[in-house]
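Read the single chain below, which is given as structure tokens and is the form predicted alone.
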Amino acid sequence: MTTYTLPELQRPPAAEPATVYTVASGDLRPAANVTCWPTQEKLEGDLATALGDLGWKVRRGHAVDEAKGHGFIDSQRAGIEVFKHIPKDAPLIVVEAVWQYSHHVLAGLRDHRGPILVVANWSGEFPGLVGLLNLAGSLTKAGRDYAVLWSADFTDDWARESLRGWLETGTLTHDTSHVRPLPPLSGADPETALGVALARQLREEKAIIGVFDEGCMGMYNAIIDDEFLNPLGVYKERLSQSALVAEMKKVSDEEAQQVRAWLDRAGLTFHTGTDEATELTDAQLHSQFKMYIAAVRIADDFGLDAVGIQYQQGLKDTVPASDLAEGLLNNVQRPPVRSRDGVRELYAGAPLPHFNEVDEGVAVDSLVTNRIWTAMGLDPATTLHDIRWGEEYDGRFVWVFEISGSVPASHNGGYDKSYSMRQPPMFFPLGGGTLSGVSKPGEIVWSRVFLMDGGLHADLGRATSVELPEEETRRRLDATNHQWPIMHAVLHGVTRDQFMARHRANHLNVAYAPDAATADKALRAKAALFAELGVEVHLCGDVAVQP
């Protein structure tokens, strides 16, 4: 009889008593990990503390390599090896005071068997509260329990209390009393019957959606596979990155210039200078336009809807950021692009929505908003905006939502309201203009399509856009990425807290009404539409949906 000699089996320690464990998720890029590693050991230090005052002792599941010079889990199978050596029955707490890559520790999380907590600071300087709600966006993907937390220092007795409870329950309960399923709509109401009709077309003649390489910064929760989109009438074209780069080349220096001149004659502001490393510039800029041309080519090629540019990973390394490109797409008025032979222009007068950093549930979301402010006669300019931060100002928690990069120039009020900075070298090695400035102020409708308990459900909410004084504009700016456009948002109904404890992902789609009234009609339609797709739809908050 044969026989065969495996490798022994690592098997995980046993877990100390009253002993919590720890990790950090990280960026994969070095750069960034070694940025933001102090304000990581602070946190890490301040959470500590907490525990240490309720009588836990903390074990760091992994070690500072000091070589690298940071703390942080940095690749797959790094997360891999630390869950070899941490307890499976413990409880582990994931420590995020920075943007976070979730397949770095998705591995281990699946299998671990003890309680889990995911905590970040209440701090607009990292991304820790976006990676806090990507990580739980995967999770509730993966259909893994988990408990989320954040304070600025945990030192509050909020912070306290709750640890105290996860430390002695292994679960955390938070009020989520502002969502609620969507009612029976009529089919009387215009807004419902145009939902219904524009989800039966969609269904009926089928929709594209080009990927640019798929599973961007680790972010498992914006891969919604083909058996979730294809019943819902929508397909996705699978692009290489290499590609775009490709047809980049062939865009003549001709053609680039005459997006900048056209922007030029908008009024959008570049802010340049001669520095490669550290300065935007005009070489950096001809090549963000040569991409905005290629993108658009290639869509026409494939007949695309909507296109999403991964961009990091691998684009990073080859050109400049893809961001500028992707606020010019997402816009109405916008440079024209002829096909290769000059003949036709492509999708004249429209936007081609682009859904930022290849999230597939923003694709289906914007691809749903395009079609229905379109038939609405809106401004179907839609973007993504990251959940940044957000504090108290003048009696009203108004939230920083701000996405790493572009928005469409009329969510600025136009181009002249616009300008392009170069993309932070920690983020963006090779620059590239962002298409920043403070969204306006108005009514907008707010949504998030993403998958939980085996199928798609979209929670649907209402927002204001407020302007701030421009000092307290500035400070939230420099309190953050003062390069990236902002919006000052105030939701309908829907506390800080409501809002952290519910929301499944790092993003949110956010589009203009003109006024309060056209807003619930707008979002009565999309509701009507997801619901008619078999989309489970959630009311957050103060939601008129009632005609």
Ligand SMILES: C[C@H](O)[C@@H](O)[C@@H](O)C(=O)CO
Contents of the next structure:
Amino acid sequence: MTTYTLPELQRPPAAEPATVYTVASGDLRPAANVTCWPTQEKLEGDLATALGDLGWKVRRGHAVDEAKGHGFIDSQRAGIEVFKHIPKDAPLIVVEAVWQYSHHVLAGLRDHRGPILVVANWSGEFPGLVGLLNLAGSLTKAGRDYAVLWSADFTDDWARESLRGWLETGTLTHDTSHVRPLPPLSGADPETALGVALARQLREEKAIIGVFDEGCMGMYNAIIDDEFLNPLGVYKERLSQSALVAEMKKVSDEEAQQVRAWLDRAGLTFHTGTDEATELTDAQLHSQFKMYIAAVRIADDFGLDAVGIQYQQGLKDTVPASDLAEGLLNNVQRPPVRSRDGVRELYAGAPLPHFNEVDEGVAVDSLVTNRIWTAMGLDPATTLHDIRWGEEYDGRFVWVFEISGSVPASHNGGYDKSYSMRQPPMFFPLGGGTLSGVSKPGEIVWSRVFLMDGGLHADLGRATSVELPEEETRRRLDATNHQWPIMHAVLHGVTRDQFMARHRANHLNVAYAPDAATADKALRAKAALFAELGVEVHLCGDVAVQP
Ligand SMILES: C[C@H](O)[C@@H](O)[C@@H](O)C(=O)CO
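Other form of same protein, the form predicted together with this ligand, not the form predicted alone:
Following is the full complex, with the preceding chain placed first.
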């Protein structure tokens, strides 16, 4: 008999019959949650109508907070509290019309015993599809079963039939027949030999990725544990964003002005104004140039091979956006940065691959892409994009790939075809400019490194970045975030729904090749490299891997 007072566990209520529970994970930034709330309400209404028509009731797992002005779960703690009141065996739908932080709901979802469905609205307005894909990647890494579904407004037959199937069986299987394992490659093939040699070099000689504040924007899928990275030869240098700010303070005004002058000469257009709250100002840019120099110096101090600045938490309340620095780092031609004593030019004539939002899947990918493309004499500039949205154009499905801030200028065809606009205030209170443009037409290799079934995987595919008429580009930019860089991408042999069903991340990597045959070769080298490192390679869609 104990004299201790033992905690009594709170028991969640029993599931009500024919009732689906819903939750909505949001941003950590109040401005984003409040701004996006009406769109979320509309999606939840559309979904409730569809579920009602199928004979199911909807019970929202948490109330709308009138004082906050939204109904999102906006922290991990809030999510844990919400899930205490959700019947563990009930069917549960995570409804997403916005960008969300997956860790807000991950604790509850890990323990939930009933079937889980993640849905998003097929809309570019706010990044709901991006939110869904991040949560999908995070649940995949966590090893939790779930299903995914998307629809413009849940009135279409496909979405309704899919919902019915999920409600009846708790599962939903999409067509992923476009994915196949990498066949054995011939060692006599020069690209295969290159990939294998670069893999061995990486594993033996090792590389360091600099990680400024890992994981604080909730992308659980983007954290790749050392146990998975180290066997590839990749090691993390864990850095603090406060060190970046400290280093920025040491950069002289004159050095920052030299970066500005270089970019002005290169033809980058800055859309500036004077209102700090809503416009891009010279002062914000000046701070961003200091960040660029500071990041390169810290990278040099630690001998980094790639670097990632997370920005969204902490730094967003301290200095203007990191994006402009990120776009510069990823480009071969960029303003020179010298060591503090002025003696050495750092990383001269080469990009220092930057992985936006500290997505470590992108880090590995960018690192190896940089090495393969450089060895093949190609432009090694690579970037991630958000899988933001897409629509048919002229009989083809054209994706809107749109990173939330910057791409290397070469992807836009050069600095003179690129521009910098103020980051949207709801996400970026202190402003800062982008490095934007419309990605040039051309052949690309796309890829994603991700964790699944307790191991590292890589999906590889081919695509074409296509040119669309100016009005269509404008329409797509206006339907999403017009400040951000856009790529009009047509995937080879992968339908919209196949891609959505399979992709395990909100991001994918892209790199250009001068023509289709060279892109196929580069993809082959990449496949060989990953396979040699023990990463499970999957080919997606029409990919020619035999020379
Ligand atoms: C600014 C936004 O929150 C973005 O960070 C979001 O849409 C993403 O880019 C997620 O990859």
